[in-house]
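Here's a solo chain for you in structure tokens, the form predicted on its own.
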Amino acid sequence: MSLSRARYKTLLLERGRLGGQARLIDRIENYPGFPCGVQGGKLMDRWIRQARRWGLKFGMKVAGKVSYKNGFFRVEIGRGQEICARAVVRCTGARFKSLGIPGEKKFFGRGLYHAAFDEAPRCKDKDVAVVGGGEAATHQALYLARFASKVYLITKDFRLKAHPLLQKRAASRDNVVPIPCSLVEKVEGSRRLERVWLRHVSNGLRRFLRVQGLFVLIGKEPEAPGIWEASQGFFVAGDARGDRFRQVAIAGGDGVRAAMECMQYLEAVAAQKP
């Protein structure tokens, strides 16, 4: 949106729906402007409209193969196809961490999520687990609460990482149940998940929960970039840098500045020509 408005032609190229992971968060609370919170869509929705009025243009395509040729990048975009430009900002965001379990990969998308936004409102009257201490899992907890007969809220550690005031209402909602010092080991079930295998840290004691759906959210890693060949005019911003601190404000932010640096380096190259 940056370099749209200072009259720099800009293409996005999305692979899903414009707006990313920050579409589906229920509630932001911490983003400056919105004292009583605001939905992740409807934050987004502003984006997109403030970013349209300066004139970027959007592309529903995945980006492959990045190569520098001649003061160029080409972005391969499939079937053969590809865009030049002079510089690229990447900003692919970050996926979730999976936990290297026996089933996870069988009972994905079939009773094994990361995030709850979606399901939810399927997991009505159901048992159901989240695994992770931190406040993307506390946060999805307690949504799930909302629709979920119970929710088991599984933490390696004594404690909950969380901000103290998710703390605060987690604690207070009768439905969701804390496991903390445990560690998940596998899951079962037939066609869909069924099962949730425990292992305590401590002692070693397993025992296992019957629940329709486990939620895996203990974290995220920098979006596998593909082929990038870094050079001048290539600029990262976003999760994708993968520093400790996510959060949609701090992402905002970053893009500024990536924005910025950008422009900087294509100014110093429109200077250069003859």
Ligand SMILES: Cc1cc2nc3c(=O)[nH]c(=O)nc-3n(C[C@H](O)[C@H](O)[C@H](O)COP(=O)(O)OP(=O)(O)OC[C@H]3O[C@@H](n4cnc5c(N)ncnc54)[C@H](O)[C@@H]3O)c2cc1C
Given for the second form:
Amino acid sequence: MSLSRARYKTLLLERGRLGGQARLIDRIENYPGFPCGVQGGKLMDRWIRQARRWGLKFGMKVAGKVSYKNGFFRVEIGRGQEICARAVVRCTGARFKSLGIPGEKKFFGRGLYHAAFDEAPRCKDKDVAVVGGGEAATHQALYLARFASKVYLITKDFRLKAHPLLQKRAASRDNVVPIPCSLVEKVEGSRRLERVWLRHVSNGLRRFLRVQGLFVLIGKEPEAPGIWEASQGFFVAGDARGDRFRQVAIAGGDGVRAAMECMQYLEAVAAQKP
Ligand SMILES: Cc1cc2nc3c(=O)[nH]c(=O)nc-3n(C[C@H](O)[C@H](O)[C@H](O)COP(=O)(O)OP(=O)(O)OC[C@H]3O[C@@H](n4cnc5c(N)ncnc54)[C@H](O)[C@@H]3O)c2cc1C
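Could I have the structure of this protein in the form predicted in complex with this ligand, to go alongside the form predicted on its own above?
In what comes next, the whole complex appears, and the chain from above leads the way.
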């Protein structure tokens, strides 16, 4: 948005839904300017409206290989087509880490998910489990607890690592059941996921939970780092940077910083022209 506002011809490529992960958050409470919090989707709609107002163009395409030659980047967008640009900002976010356990691939989308926002209403009066002890896991467990009859919160450590406020909220919900010091070993079922097998980290005891859903939120890793050829004029913003702290406000601020660095670079390139 900052680039199009500065009158640079800017195209934003998106392979899925504009707004990314923030759309998965039912209420963002730590984004400045919203004293009562804001629904992730609503905040993203505002970002998009503001960007459109300043002339940002959107291309609903997957950015493939990015290469650099003679001062220009070429971004493959499929079917032999490519986009030519003086500068590129990679803000491809991060993907959810998987558990790497038997049954995970088979039941993905059939009882096993990473995000609860769309799925939660379908969990009404069911028992579900969330694996992970961080912010996203606790956040999702609390959201699911509004619908599900029971939400098991499986953590490999003794306690949650989420913000103390979220920990307190989880502890105060009767239907959020902590399962500490446990590793998920495998998932089973027939057509859909039905059982989650656990192993206690210290005594090695195994048991299973009968659940209709498992939400895997054990962290994220930067998306598609391999296909991008870095060079001058190439910038990275948001979760794609692989930083420890991942927040909407950080991603937004990072985008502004990358845009400013990009403008500085483009001005320097323009000044070099004879
Ligand atoms: C469950 C959950 C709860 C969270 N809660 C909070 C919270 O309460 N507060 C908070 O501040 N943050 C929260 N976060 C973190 C926050 O959502 C992220 O840090 C932030 O949205 C990252 O923004 P981003 O633009 O860097 O990445 P993303 O939002 O991941 O956006 C990247 C976009 O790039 C697109 N993309 C990727 N590869 C390509 C490609 N090759 N071609 C085209 N498009 C591509 C993706 O489709 C995606 O839309 C939460 C995250 C989750 C998952």
